[in-house]
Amino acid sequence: MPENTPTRALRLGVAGPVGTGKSSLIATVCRSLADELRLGVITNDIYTDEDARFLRSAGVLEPERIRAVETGACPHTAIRDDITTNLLAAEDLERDFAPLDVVLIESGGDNLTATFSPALVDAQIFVLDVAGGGDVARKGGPGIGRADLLVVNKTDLAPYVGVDVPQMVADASVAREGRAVLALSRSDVASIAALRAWVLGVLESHRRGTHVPQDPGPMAPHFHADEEHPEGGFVHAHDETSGDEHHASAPHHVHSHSDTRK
């Protein structure tokens, strides 16, 4: 094994806007994977438990596994600025049930420009949803632009929104410069597997030392609709990395579109 093989857990982040569906992809990791890895889970509200009650309601994991952070400020402040309360719960879950495989830890509902610190989690998924609109995805940000792993979630209510799942999943492909886009339903069985196989690979390559969490950063690639352009404008990126460079072990372009056609 090679000498950096990390011996905590995998820390998985997740975040996105307000209703996208952070708990419910949560909740189906968990239950995809809780046979045969050892997870736990940190949530984040400002002021309640709310998510983490969801999710012990939901009996995806025993109890004591899932737990709350308030973060008293707005959700960001605890995943970027300021992680200590995360960090310290990640620490005291890894040691009253070690050994974990995974630690997911959900932020509070934010907007597009929140991200995790590199301090705090291993790697991140964003999460948007059908429901709030298709040209989300095209609006960019750093979550949308550089989390490991972007989720189009809730494909299942496309129909009843007017959104093209697979013309989404290809404005976020560009948006992300190849990055890994996987659309979901949890009513889909191939979306979930292909959800269930991402985890994997992002673990084996942690436990393997070669996953090298990235920091998304501030800025990310986005639109000057003013400037010329074929498409109406153009991407303009600020000191970013490469797509190889950024993450040459994600899977590109995961879809699964089977339940928007029922």
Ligand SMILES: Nc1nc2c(ncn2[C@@H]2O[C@H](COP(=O)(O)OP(=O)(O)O)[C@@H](O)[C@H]2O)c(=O)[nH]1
The other form holds:
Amino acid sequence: MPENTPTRALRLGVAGPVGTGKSSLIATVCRSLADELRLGVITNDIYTDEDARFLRSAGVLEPERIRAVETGACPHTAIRDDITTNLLAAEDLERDFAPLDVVLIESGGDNLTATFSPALVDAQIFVLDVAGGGDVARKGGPGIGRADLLVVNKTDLAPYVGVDVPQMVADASVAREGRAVLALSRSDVASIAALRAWVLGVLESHRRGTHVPQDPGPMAPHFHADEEHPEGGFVHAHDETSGDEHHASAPHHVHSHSDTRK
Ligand SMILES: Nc1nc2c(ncn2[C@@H]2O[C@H](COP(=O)(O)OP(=O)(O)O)[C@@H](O)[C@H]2O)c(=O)[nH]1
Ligand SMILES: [Mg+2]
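Output block for the form predicted together with this ligand, input the form predicted alone:
Complete assembly follows, chain above in first position.
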């Protein structure tokens, strides 16, 4: 079980659908904080280390501080159900570059409802973009509704996709019952300053020992198109019946899928 002291690095998850700008957001956070904080990054990709290579090439951190976890065919499980590989990667990074202040963990981003286990991350950001449509924030889901921060990203594109950003932020705030929402664009320096301030705020409360990791809740049952059944595969749910809300035994957690034929 990871040491849970205020001196351990803050582990910050970044989840959200593919293409919403998670890797770019991590690059932005690194760029804005690398001078004052000791940072590390872990990426989760299905079969490749593309996100890690993108971040290394962005030159925001020493390449060795960016590690890739290859998750196999079911990427969300590596951040929620069987977090062993990610925990080991975080512990290795924290040991190799001790002391680190923040380890950012990017999810594979395969599913709108994928969230991190609170046994892996202390806090999590869920990223949507305006190109996904203004109504997606209203539709909710565990990450949108209950991540520590919801980012509405790429606001610079809003005029081209006909999205009203203040409305999308207001809808998200209602869905989140007042939890933090941030409209972000890599070309809007004020929004980047706000993101930086949010990360510093969470780090501060983590160090004080007052930050309490929240579980946004399990993802919705979902469908894997590549699974074998010719009539359309399986409805797929991840077993969350352990009753152990914080998955403290996660390194030994056996990854079982309670698959049921559709
Ligand atoms: N216009 C615009 N594009 C962005 C922004 N942030 C990221 N992107 C682009 O969105 C695409 C996906 O970004 P990426 O960070 O790889 O998304 P990920 O799959 O969630 O990690 C890339 O082409 C980025 O250049 C932004 O603030 N504005
Ligand atoms: Mg990425």
